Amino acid sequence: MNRIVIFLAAIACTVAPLQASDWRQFRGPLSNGVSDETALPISFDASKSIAWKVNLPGRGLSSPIIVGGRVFVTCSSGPKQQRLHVICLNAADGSQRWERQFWATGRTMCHEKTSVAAPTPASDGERVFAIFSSNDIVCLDLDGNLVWVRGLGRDYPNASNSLGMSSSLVTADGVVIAQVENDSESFSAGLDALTGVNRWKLDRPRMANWTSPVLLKTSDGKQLAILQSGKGISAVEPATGKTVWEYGDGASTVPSSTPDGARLFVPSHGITVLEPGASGEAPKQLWRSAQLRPGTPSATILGQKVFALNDGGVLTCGDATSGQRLWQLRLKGPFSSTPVGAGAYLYCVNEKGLAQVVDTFKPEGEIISELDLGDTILSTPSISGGAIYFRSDKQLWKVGKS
């Protein structure tokens, strides 16, 4: 009996439960950039709102992730950005817990606007998985001990593009899902979270692609990994890589899809909303709107409203159930970062480092607060513990309560 109890306890501990304030991957726990926190600041003050800021040792577009009161962020440094950094900070005060450095084994060439540390890491609650544009993946436990490292650039030497890779990771069912899609050796893979070996590998359309996989829960409770490319959408089982359904009417290769419950908001012909059926049935198209057309930022859904932000700073609000355009608001741009939101508020930061809070409950939307962080910011913010985290090449800020 004791052996059975120990065995069941071991199974229960294989993946740590999601804490309420955790933000474990790009655009948060549901891959949609939305938090259910209610204590976020909505009025910024340059002297009071910044809980802390820390200097970073290198460049990066990756978002920070937050797990159990620890903040993890990646950077790249050196003349060719060949030195890769994974850094762990205390969320409470920004003090450093540890830093690990690695040498890139794959190509580090990328456009001057991006960096080798462009993709956002992911966590299953016990481990942190970090991928870089060089297609190097490292797995560390929360204390910084190396679990495994994988040089996908050595295993698949033609898997790269001249502008740099930026697809972030997601993890589900004991698998880390990576999109390594490009003009040549294009593929997506599910890597075993404990060992880094391939559980599955799928050939993908040969075209440059900077979108990230997202996780979608269907109406019958099944979790699917959504892989997006210029050809459209493939929904696969995370554990096996088995394709469950496909949407073949094209999609963007820059902004990613956004899940909302059982619906999927795809940047296709503006925005196309799909709702998969139960038991692997092909999705039905709920609506399509060419007036809602995201730029580099991905779409965000708050309540019954969907928001598309173009690169110039025009924020378009639409009805999430019909696609009808409701209003437009011009923000101070330009933008590369995707907005994040909570309650009625969107948090947007432009490329010049100006953070803007938008009250979406106002009849035409309204910017109610601004905070100038004074540095170029291209990465998407993260939300955790009543605070918003912003990062530039040089610094990481926690805005909110200390």
Second form
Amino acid sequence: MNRIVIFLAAIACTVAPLQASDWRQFRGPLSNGVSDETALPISFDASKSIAWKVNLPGRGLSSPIIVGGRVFVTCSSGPKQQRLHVICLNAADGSQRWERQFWATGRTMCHEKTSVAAPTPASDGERVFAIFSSNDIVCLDLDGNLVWVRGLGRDYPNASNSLGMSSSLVTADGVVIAQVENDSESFSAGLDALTGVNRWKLDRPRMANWTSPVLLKTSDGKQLAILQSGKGISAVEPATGKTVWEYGDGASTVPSSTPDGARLFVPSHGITVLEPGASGEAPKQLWRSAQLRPGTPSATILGQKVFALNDGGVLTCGDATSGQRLWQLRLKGPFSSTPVGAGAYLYCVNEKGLAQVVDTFKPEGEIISELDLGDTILSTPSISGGAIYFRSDKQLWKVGKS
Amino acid sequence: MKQKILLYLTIAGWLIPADTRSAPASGLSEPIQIIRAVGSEGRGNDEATRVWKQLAGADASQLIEILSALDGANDFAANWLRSAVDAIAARETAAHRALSLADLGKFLLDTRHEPRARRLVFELIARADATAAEKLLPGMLNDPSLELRHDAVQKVIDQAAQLFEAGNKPGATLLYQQSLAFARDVDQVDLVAKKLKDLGQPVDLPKHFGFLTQWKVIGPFDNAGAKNFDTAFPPENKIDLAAEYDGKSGKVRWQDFTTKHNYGMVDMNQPCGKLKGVLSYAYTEFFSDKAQPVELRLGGKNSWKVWLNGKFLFGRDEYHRNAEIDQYRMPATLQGGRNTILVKVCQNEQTEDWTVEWEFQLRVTDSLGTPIFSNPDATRQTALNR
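Can you return the structure of this protein in the form predicted in complex with its partner chain rather than the form predicted on its own?
The next block holds the full complex; its first chain is the one shown before.
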């Protein structure tokens, strides 16, 4: 009995409950780019909408994450981007709480358009796990105390991609899940959230892969880690890495899958929607549409609609239940970042730093506001506390409630 | 009761952020030892987690002890140690307490210390006294820290540009030549070489970088389906420069190949033809004055393997992603006299126009990237020394 109490207490201590405004990972709490906040700005004014902006000490495409009123962002600097930064700011005013730097232990070479701080960190509410293209992973508590470091590029010296890695982290069941997939030493790993040691390590298809894992809730309330690759999808148990089901009809290696409840929107032959059955059962294909074809940005599900944005800026809206294409809207592109949204509105920022608010309730969709941030932005925005966060290689902006 | 009090004190300690806490001076040898013992695959992380706060909470007077622990530390331990330094420095800054510039300066100027630790110290000094840091830079043109050297070289490059703008071309030429002598980062070398070319002083880039340009090559062998990366064709078993083998489409034999490429690219399309689904080998000999640690540095966008004196060093099975000078750094030890270097370079069957390249570049350097040149007289000298 005592052991059970201690075990439950340990779990309670290791995972903090999600605060309403937390945005703990790439594309938000459910990895679908959607916030349930209702007080976000829908009309931008360059002179009033920016609550604060701060200069960053290095490059980065990673999204900021927000945990308990603190903003965490990663950067890379130095002649070869071998300096890795993790920075913590107060969400209220952008003031810096702390910064830690690390030296890359893996290769930092990447395409000039991306950077070593491409993947987005993740948090379990107590700790922040930050990964870089060099496959270095550091874990810090929210106060900046170092918990552990790993150098997966050093441990597994052929685990790298000469164009750069970008797969973000997710964490579940006391495990941090990293997809380190490339043409050579390709694997995914589950690292113990408290110590960083391998809980499991899976050989993965030897092909370059820039997608990020997502978590999918099953009908029986469990979570599965969804690992996407050019071959398809592998759904694994976060704690053990045991494969529960697979989908083998191919998938993109750039945009990631998007969960929506128990459904999984996979960038495969356009978009293919899967619905897993009971544990271990192969997923059922609900629909597939070649007309919904995301480019670099991943699909976003807002209410009953699914949105696919191509690199040029054509936003296609489809019915999330049937896949039927409803309308298309040309935004001002080009785009690398994934749209995020809340309620009726999508927030899309193009590579030139022009943020665009789309009212998706209009019959054909409509851009209702724009904000020119004036710098190249390839990073996906984050939403928290009535504000949207954008970052470039040089700056981080909080747009909305101050 | 006593245990409960201890527990409350411990919890209170956890709740205080590292940036605001300062522990009384105490022995750091044990936590340093524990942290220096961390290793690959997370070994020692659990113990290191336990003691890291002790380091981060150390008195500022113990900063040099922690910095010194970076000397010889492995890269994992180095990150644990430097983050403790960050925490201490941030705490002192927040408390408006100055770090001892005298201690930091002494550490910085002792080039036996870990180069990255010295760079970290330089930045701590710069935060406290930017003017002094700026004045130190010119003395760091030949520094073992690549980042310090980079900034010192950049200063000279900037001064050369100013002289050029002022119409002083001879002065600009001299400063560019000085910067080139010390530059190790490719971006700086490229920039300076271009400036010197514009000034009528072209740079022999292959010589400057020390690329190996004289090779014997043989091929093509079959690599259909990119499946023969791990297949050992005869040159992997024995180097016989007079031998003839069955290649992919007939007999193949060793032939001389000299690259005149500015960046030492050994282009297999030239001796073998523009082929797909093939592989070839390149062989050269490197004469070293003495047994010495070096780095073999390779760049290329094809799959490759390298052997030094018959011993496999490293290989990379990746095609057409990206290439740059010094893309892969392989620590190795040269023997005095003759050394053999064998490179296997593979081509896959992609058809895009950016997949034509079937090539590599290789040079031998010290750990900073300073080229080490082959000395054909070394064999005779080595024999005499015996």
